[in-house]
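Shown next as structure tokens: one chain only, the form predicted on its own.
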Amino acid sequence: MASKTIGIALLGCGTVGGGVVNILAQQRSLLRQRTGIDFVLRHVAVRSREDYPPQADKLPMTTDANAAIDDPATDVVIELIGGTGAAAALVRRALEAGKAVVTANKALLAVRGRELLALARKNNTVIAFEASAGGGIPIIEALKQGLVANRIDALLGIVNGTCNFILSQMTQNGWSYAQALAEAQKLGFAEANPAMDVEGKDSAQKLVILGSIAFNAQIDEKDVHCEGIDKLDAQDINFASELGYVIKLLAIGERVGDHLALRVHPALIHHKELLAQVNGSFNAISVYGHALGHALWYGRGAGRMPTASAVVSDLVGLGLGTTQLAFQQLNILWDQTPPAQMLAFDKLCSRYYLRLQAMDQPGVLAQVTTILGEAGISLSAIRQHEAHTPDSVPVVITTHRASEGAMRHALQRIGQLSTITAQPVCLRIIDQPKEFANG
């Protein structure tokens, strides 16, 4: 039987684009054998000749992305440029021409996804975006179809490999944040300007995408409370370990009654939990469905070949027609779902870890516990460590569940005490699922 041919215009040939080129070249016959489709690179478009990859002489290179999109031989446009500027204009052009689009661009989907999904429907085409969150982990396909029978009650996970690498180094090797960041940059896990990763914005954009599908709701980036790891102190890593916890940067979405709560922040997880054991640049995403219960997806969350693997999986879905059918018939993407009803962040409840730098004198703890008690916050444990300086000691407190608003009000009062010598540190403790509470 003759193979069907799919012509591809690849926009951007950096790290991930180079991986896509490699897979399409090296696995061309295997893909044809498995699918009956011949995936052919018609164009590889970059901004200028200075951006040509090393193997440019063997590729159909161009600096005219518009012409590559407009070519009648182009069936699918793969956008790997990134950002919300030129990439958005080129994706719009492709969709308006009725071309299918594959993208790994989380920022574009988080900021302009609703608009672009609607544009795809208007022009009877499709956007596929498995590679936009979770790298090579097929979490988006799982949320869209594998778990379609479930009401998703919560998802939480590690979705940024850079931050997880940094925290792993701080935890396992006792490094400072600055040391771990420098190593991440040296190994290529972190950019020269790591702000998107370490401030939590990358994770927040991925949570917008994952949460929109999981909860069948329109979620905006502004709906996600976001804290990063850039201000995390190594001593909190150590104190958490003493208490039996590991600190991870988590992206968390959950139903709270009729509302949704979405947030990204460092959190303490008990060391026996699965997420606590995810190290290095790996990602892991836990999903809780009413029928399924708990499931976890684990794997490489970024990088050249894992992300390219997800891009090519989208290509195959488009070639087979399954992606188009699902896009047309499943009413789960955020251009077709209602706006999320968000729970105000100060109404969220959690357990807490507090670290106070207190003067080493009688009555200090009494002042602190009085303030917490007046805020309705019950204490779980208090640990006092040896003094770092002649006149102050670190005090670590863990609490039972309390509202975020009550905790913030109490922290403000505690920070104003003359006996507290530094700004209090507050981190949230994420408890293991109830279904595992008895082992």
Given for the second form:
Number of protein chains: 2
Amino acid sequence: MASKTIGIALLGCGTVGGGVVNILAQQRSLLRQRTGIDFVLRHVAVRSREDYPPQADKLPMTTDANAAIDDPATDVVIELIGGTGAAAALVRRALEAGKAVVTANKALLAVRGRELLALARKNNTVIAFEASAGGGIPIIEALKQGLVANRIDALLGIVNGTCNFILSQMTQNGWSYAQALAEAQKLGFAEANPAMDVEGKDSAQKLVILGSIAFNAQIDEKDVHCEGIDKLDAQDINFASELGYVIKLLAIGERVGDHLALRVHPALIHHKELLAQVNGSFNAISVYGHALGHALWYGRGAGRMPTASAVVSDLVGLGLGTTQLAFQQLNILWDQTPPAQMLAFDKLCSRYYLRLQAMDQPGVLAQVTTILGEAGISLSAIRQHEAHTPDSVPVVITTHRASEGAMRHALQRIGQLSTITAQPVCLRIIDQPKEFANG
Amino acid sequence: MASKTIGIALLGCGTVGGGVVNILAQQRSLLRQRTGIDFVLRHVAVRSREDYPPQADKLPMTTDANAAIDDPATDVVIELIGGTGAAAALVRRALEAGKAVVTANKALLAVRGRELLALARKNNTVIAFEASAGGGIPIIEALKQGLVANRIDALLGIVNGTCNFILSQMTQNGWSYAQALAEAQKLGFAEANPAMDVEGKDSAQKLVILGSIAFNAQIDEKDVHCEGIDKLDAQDINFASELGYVIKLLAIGERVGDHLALRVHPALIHHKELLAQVNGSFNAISVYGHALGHALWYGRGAGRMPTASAVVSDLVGLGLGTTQLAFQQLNILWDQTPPAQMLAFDKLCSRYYLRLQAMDQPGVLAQVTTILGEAGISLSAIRQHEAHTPDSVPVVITTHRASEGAMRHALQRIGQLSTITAQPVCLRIIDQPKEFANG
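For comparison with the form predicted on its own, provide the form predicted in complex with another copy of the chain.
Full complex below, order starting with the chain above.
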């Protein structure tokens, strides 16, 4: 029944690697039936025998990744090691040998993607990376081909399941950040060292990948303004909720005139918006195309089987040859597109949520509103809350649109007021972009 | 810059055809830049000169569709006529001439898809139909390739924007069906004769297409149990809302053991579910894959530019050659898959919402609950409402899971009670399927 065989070397056999092994074994006949291709696992390479998975005795295990890559029976190399160290050298070796590479490694693509894409092209082969952003959601394929007729004007994503799980727990249970993080670690949704996730860096790397494709531009990790959720105070989640908003960690890319603005930060979004309904470890990506309008993809952005689902879809694309054909002809990946023209961050506009801790005495609000007024920032709403501590009350202000520069300047002045007793908290309110706004 | 040219004959130039003309003109250089292909409109064929679009003088108009197809400079035929009459003959002619066909015609695919897919294969060409279900949402490509590693267990879709617009208006404004329909017609969201939409047939045809691909089976239109929204009473929307549900017209396909169950009907879904948040003319499709888990696609399911976006993505796939490669190798379309084994409708289980108009006298509820109990149907909740008419009160009952057969039998007996003054209303409550339930 199978008309051809694709030999696979799997590098790394942790969570996702185990899922790939599972699908290739359990769904082997389904895949053969659907594609006419027999996908055969030739090698499963791990660093040492201590890393052997439980089912190692049934697998073609090796600790020699180089030999696994070099084997003439290996057609495709799946890199699931992660990071930019050993993984980079092995991916380079595979590409130089003309092997097709499938990877879920967002760090590698965000940091060295341009070099590796060019290397693949030079060696007449290809890198596929559906699983590198959005996990099981086939968003990369959609951006590459399904939306090819669109100028994409904006992309807003919840692309880190760990952060979304933590924020959902804080919102639903009224927990502190520390409580929610501990729960996430207990349930396996957060790593022992959660810095990459909670500081927003993982989201920023995914935005580099998604944004590069969506906006047809070379984006560097340092182009992405990045703030995490690790400093988020539970009371801001509560105040946001009183105002009708939910706080999510958003990765946002948008066209502003001829420039791009890219950022990752916690954001207040209106509770009626679909992105506000994305809870737990789920991901979602909203895209605004000039012809398509608003579209959204939702699904599991991480995890063993969902991510493996994306890896195997890449394998099938390589087996069919469609991935190679598209890679050779489409000029949308960031080894072939011009560098992004970034908007200076100070010029980027949003609405804002401010929380001030103010002394409970007359005239404080007048001082604050005067400073905001002088910075050209107009208020949308203001709420003074019951005092938590004697003599000092939280004041929550929401503003109309203003630039980051104006807001930073105002915040500096407000922070210097003797009547303001703590560093002001400033979060952005992100409104849904208007569909078909630019054409 | 362009390495090749694709000549296009566009058949039909109404709403969507106009959108395609717009994209091919406005985005010609974007498409050439991204794909290396120059997409050239060779012919725009309409039935008669009365059907010429406003910009006809700038277009290669013709009323001779056959000649447009036969022109050796025509590589791809885009069929946007609709229906199963003239469109079928022209698509056959194109395929027999070995031309690739792009169509948005769900009726043609649902009714004659098998024959046309086989004809394409016989003539070593291809039909692409991304725009035939879900409008601009690239769901068909996702089902074909992005989810290829998954056994799909369920698919639930809001796939008719007209019905969703009408239901959203009824829900948000408390309008009657007739009022909401009139508004939809005024705004151009519903046609003068809305039967295909409001009776559920359009949704059923889209389910034939989506379900055939998702479940790898030949599905016939008559396999889909179909009920529309045209008999829906505004009070049921209100009662559902009191219970925490929103009523949507759902197209549902699911595996039940070795069988498939396919249906279109109004359904109560819990207000917290994403599908409940899909409002206005938007569409959304939830898919449950054994590896991917729950994923959802959301976007504009109709309209000039969104649908044209999908048509042009098909054009690009044909231009690149990826669509042909996938069509030739993948055995997942319904000219190559076995007939679906349908579950007898009587055996399909759901929860139910019942509204009875009962005489305001003792013993009525006892009679009703006795009948339900004898049919093996257990109650989940019951609410008796204030009387609207003297002597008769609405009673709303929700049940646990029961089969259609048991419910029909019980309804027949309840309808015969002398204390029940009107035909009982019965709607299904659709719970989100469990992720990873079967594997």
